[in-house]
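Just one chain is shown here, as structure tokens, and it is the form predicted alone.
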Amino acid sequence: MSDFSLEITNLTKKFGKFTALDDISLSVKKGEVFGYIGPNGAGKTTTIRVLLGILQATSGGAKVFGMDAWKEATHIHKRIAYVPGDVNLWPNLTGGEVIDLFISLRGSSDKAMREEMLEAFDLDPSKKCRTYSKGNRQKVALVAAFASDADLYLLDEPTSGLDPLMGEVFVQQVQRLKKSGKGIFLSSHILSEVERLCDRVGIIMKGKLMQVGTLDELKQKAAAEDGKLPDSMEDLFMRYYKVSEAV
């Protein structure tokens, strides 16, 4: 059985004339946070959509448990949690039918884990979605993922819009599934959330992986560059940036 949850090689993605992902090659380990940064459009998203079988590969691929993202799409769904960055409701439903919806797809139930997640994200389940806040949204998106018993969490920029009190119950519940030996795929425009939680990280600019590996690994590798050491997530990541827009 292999140690990884998901493992992507040499993947490139075209649409049209346009390269969304060049050569990308990363593996995420059971038990691994990997948080994946690059600005807007870089090709976070695209990626996730590869995995999740949403979009299929112009050449190279994916592998999720060791099977074809593409191909074997609806057995990896039975085993994942997937939380997009901004999330579209069914108006009429109300916030506790969307996340029994969202559960029931796994064919699992913990109803003392949905009670527990409700009360630690501080949401009223009885109300129609529409009603709710982005930040709401959200919520409801997070509750349905963390109370499900998933082996791998696809999470694409999951606390946009929440407050910071909501985020450290994010860090919080991540950090209990890491424990747990879950793989958690994180995309992140919070830098110091990426910093705190996460074993390694890739750096993706304009589709190209500039760098993988763990924050210390990457601050030597930017030092030996250009002879200065970063001071912190953000430093390292306006480094690579400037180098990819150079280019």
The other form holds:
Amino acid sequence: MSDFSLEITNLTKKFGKFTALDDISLSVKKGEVFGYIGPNGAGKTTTIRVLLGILQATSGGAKVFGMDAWKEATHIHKRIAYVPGDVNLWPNLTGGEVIDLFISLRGSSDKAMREEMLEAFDLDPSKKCRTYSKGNRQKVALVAAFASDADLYLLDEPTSGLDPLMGEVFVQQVQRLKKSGKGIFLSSHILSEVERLCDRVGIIMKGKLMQVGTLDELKQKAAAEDGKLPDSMEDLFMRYYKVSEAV
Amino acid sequence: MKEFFAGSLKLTRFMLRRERVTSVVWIVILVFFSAGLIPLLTNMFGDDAERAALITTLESPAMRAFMGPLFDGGDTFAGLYSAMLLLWMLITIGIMNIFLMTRHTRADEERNRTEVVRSLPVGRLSILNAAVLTAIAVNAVIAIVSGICILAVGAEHGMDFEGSMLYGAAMGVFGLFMAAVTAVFCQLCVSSRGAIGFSFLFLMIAYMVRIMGDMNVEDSGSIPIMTALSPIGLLLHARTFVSNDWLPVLAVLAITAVAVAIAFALNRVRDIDQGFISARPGRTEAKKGLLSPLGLSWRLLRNPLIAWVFGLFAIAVSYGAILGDIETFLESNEIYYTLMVIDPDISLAENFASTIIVMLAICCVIPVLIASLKLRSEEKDGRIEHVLSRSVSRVRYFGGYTFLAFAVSVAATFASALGLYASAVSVMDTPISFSFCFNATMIYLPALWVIIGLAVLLVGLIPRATFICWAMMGYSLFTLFFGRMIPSLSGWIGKTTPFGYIPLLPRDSVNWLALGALTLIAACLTAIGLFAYKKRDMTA
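Got the form predicted alone; any chance of the form predicted together with its partner chain too?
Below is the entire complex, every chain and molecule, led by the chain shown above.
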């Protein structure tokens, strides 16, 4: 067994002529929270879809728990939990039914945990998914993921559509998972969230991985190149954004 | 009032732009079948003897039920032509309009596009209004172009200006009528699939109601009441190319206006994403049956599939109801007996039944395709990753839908057999046997399986082209009708669809080799589709 939850090596993904991911390499260790940040359309979701074995890499590849993400998807999925950024649900199933379905398709189920999460996220499971707002649909996916006992959590902009209160509940849950040594791959726009939660950060722009490292490392690197320490995460983000625009 | 319709014209232009491929294809197909077949048919029935045989067939009660009435004894080629074709053109344009209206109203609403449009300075009723205007434009083009083309091709065969225009107008008006009916169902139902289902049901009822009117009528010049209750029946009684009566067209146009008004009224009072079927609070926990990929698939397909199986039973019952009349008719008309029956051991009722079973088999394609194409719409709606990101292999999930498609093919054909037998028993003195109903119906399974195979192949390999399956269904309907009507054509046209290889029991003998080959093809297509699905990227 490898020490990595996931390893991406020289991953390139093309859709026709468009290069969505260009030679990406990164890895996430066990028990690490990895922040994946970048603007819309940078390739964050595509990366996660390759990790899920829903898209096939054009070249290079990804391994999760040392297994090939494309070929051994079903085995891998027993040990991961995934929250999509844009949650579409079946309009005529209730939230409770969908949560039970998601938990059972993964394998194990923990009734107490399910109830705890429903309470934490303040979700009414008796409503049909058709009637849920975007935030509530997001909660369905979050409850199903956090109520599952996985080794790696792939979270794709999981807090989009949540109110600040629920954003805080989310942070608490991620911290709980982090304490129990789970791997977390968090793609996000919300830089403060990333700053609070993540051990290491990858910045992706236009399909290219600009930087990977701890926050301090990234700031020091920027300071060495620009002669000035970035004040905040936003500064750092804007700096790389400008670099990618200049290319 | 005016602000309710703000921006309608811009939206109409946008919708027409979205229609530039789909509707143009439909228009070309419809115009081709309304005008392009004239030379073919004049060749075929140029000979007086051949024409006489055709007229006798069309005048039999079975064919009256199946194809609609023939006016003035088929004196002119033009009259014969419209008796053979107009009904099917009406049904085809009706189906086109069901999809057209749903696509621009309920389906957009379901996908949250409507709310984006409604956030712009457009009126509350503008989307529906634009969809109606789009339908008017598309149907008007079909009516005019068909009329002109029929006149252009058919003028030398006695097709006059007024008849051609009336023929086109009947098509266009019926298309618009079905668009309006679908618009009403789009307000009532909460899902686009619900709206499509109800609209198809409506179309079928309209077809069946007219059978009752057209069945036992001496042509008295007036329109029978049951026929007048069905817009299809009404339009057939426009007597195109015979006495060219415009009144039915105007009547259907008037009903269309009423339906449009109802749709607007309903749209005005309802909230977005809502229908008129109220939702009760649901389960807080899932039942065990839901908690597997197959359980999920079944839950998603349960309602439409069960409804279609019952629907097919009902259609079969209504077809079977005609059988009683045929027996009575037989006793007094020996000519028909000798004409229709090739094998003296087989009754006319059985001959007629074996012909209508073809229709039932094609109706069975609908639930079969609903099941086998469901996975594609799950993918389009972005719900597939919920399942595939969990411990579920692609083949297992897709296999579940495929299994349901095969299961519903058996259930639907069996329900048809049962329905036919049930009504035959109640209306006939010496009913046709159950084994006849069962065999003659179930023998279509290999053809249905090929359709499943095609659907699975397309979902697995070329997901964007899944519409071909529905086109295949329409094409099969067309070829079967022609294949059976005109034996000289069945040779090649009939053999271009899987249904053409199925024997008409008990008239034909069973060709096990052909049936085996169809099953094998179905199995291969399914296997390739499932395998290809493992290899392809999921699109969102």
